[in-house]
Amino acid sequence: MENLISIGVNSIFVGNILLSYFLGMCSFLAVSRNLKTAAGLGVAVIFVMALTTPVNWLIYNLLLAPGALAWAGLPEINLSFLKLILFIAQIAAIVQVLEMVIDRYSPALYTGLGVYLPLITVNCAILGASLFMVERSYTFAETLVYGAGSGTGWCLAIIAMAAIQKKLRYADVPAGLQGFGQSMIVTGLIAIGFMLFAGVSI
């Protein structure tokens, strides 16, 4: 149990997939100007990551990993080279379903997210979580926690960024730092804040 809590806390704060590995920066920087839209995209990323990571664990461990097809009498078959293609296809299918649900039940959020909702499919943070799961040899329970934690960490980061951007509209930012430079400085400061959890031991 302590291991699962440790993985969850680490994936949200210290090992934040956005602030530590810089995955998902494109949509993070593009959508973080509006708090409501950022929160909507953040919740969508939590849902997609919490769902796709364990599904990809099942795909990898039951079909693709070396010896995974022993149940079918084919223990020598190794299909792990197909993991990128199948992971992306599965992520795309789940994002398509999510897009249809949001369009049906929240047209305002669907319009606000615009092109960035279908771009969750190619958000490298979503794929990165599945690839890290394989690389770190997580169990299914650890994968569930890691997927939900990584999505939560990404969501917290974009909401924090949007809230700070909202306050900075009234700040006297030097002309040379306005825009992208300001965003990079704020992102770095948020990352430093998240790193404060590095001293927490469970």
The other form holds:
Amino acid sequence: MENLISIGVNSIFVGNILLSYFLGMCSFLAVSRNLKTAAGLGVAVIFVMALTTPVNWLIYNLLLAPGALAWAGLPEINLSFLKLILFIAQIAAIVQVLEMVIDRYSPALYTGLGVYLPLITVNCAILGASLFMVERSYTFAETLVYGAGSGTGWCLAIIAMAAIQKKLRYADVPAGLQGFGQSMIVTGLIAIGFMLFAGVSI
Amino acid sequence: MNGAVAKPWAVVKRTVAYKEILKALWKANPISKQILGICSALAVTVQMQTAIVMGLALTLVVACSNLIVSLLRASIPRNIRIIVQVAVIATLVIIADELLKAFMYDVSKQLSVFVGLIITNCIVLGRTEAYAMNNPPARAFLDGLANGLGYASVLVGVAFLRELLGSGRVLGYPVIPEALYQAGYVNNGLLVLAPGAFIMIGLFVWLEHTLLERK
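Switching from the form predicted on its own: structure of the form predicted in complex with its partner chain?
Let us now look at the entire complex, which starts with that chain.
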């Protein structure tokens, strides 16, 4: 149990998938101009990540890992090199289904998220979480916590960024630094803030 | 004498290829101008070696996926083009990943999941979608090559500064003289950590924008 809590806290703060592993930057920079859309996308990412990471765990451990096909009588087969292509296909499928569900039940959110929902497919944070899950060989319970935690961490970071950007609209920033450069430096400062949790151990 | 040297250069300057490469390297650099593919750009820039390998792997993947998608462009149905493109890219990334594991095992361990993440690198899908779908194979290949190199150039630039200032090394060799340390010089540990990457790339882009505006 303690182990699970520590994975959860770590994936939200110190090992934040955006701020310390740099994943999901593209949509993070594109959507963080508007607080409402940022929050919407953040929630969508939590949802997709909490769903796809465990599903990918099942795919990997039941089909791809070395020796995983023992139940089918093929213990010496190792298909783990196929993980990239199967993971991304599975993520694309779940995002597609999610898009149809949101379109059907919440048209307002659908228009708000606009083009960014399909972009979740190429959000590296989602694929990244699945790959880290394999690399760190988490158990199923740990994967559940890790997926939800990473999504929450990403959501927190993008909301913080959108709020800061809103305030910065009135700041006098040097011409060359406006836009991308400024966002990167602000993100760096947020990252320093999140790193302060490094001392917290549970 | 000068004219003779300048003339072939002028011919080269007028070719499509030259313009494409210049555009991708400088005027519309995928990272600093179009803000694509920063995810991996930041993570692998602690050392120059990983940055160079990552840049080469990405260049290979973009160029080849552009070539293949461009060859297939007449037979890809409009509706499922994204899936086809992702499948082509994923296959190439798997090849690159396996090659790295076979020939450069240590570097591939350091790059860990970031080679796999080339699949979701926006540069690759962006180029196949925006360029390879509408252009002949040779031009598409060149465009991929140029964009990959544009990406690699920023990567190596940032990695150089981070490695030099963060750990006092270039390509793994110590370059800061011992006397300087004894005089009180200290490596900036922040640059090796994650926030250092954000701040460094921010400053890098600032410099580039300022230089570009002056012209």
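Only the largest set of C-alpha atoms that superpose within 1.5 Å between the two forms is called the rigid core. Positions refer to the first chain, counted from 1. Nothing here was measured: the structure is a model prediction, and the numbers come from that model.
Fitting the two forms on the rigid core leaves the C-alpha of Ala175 displaced by at least 2 angstroms between the two forms.
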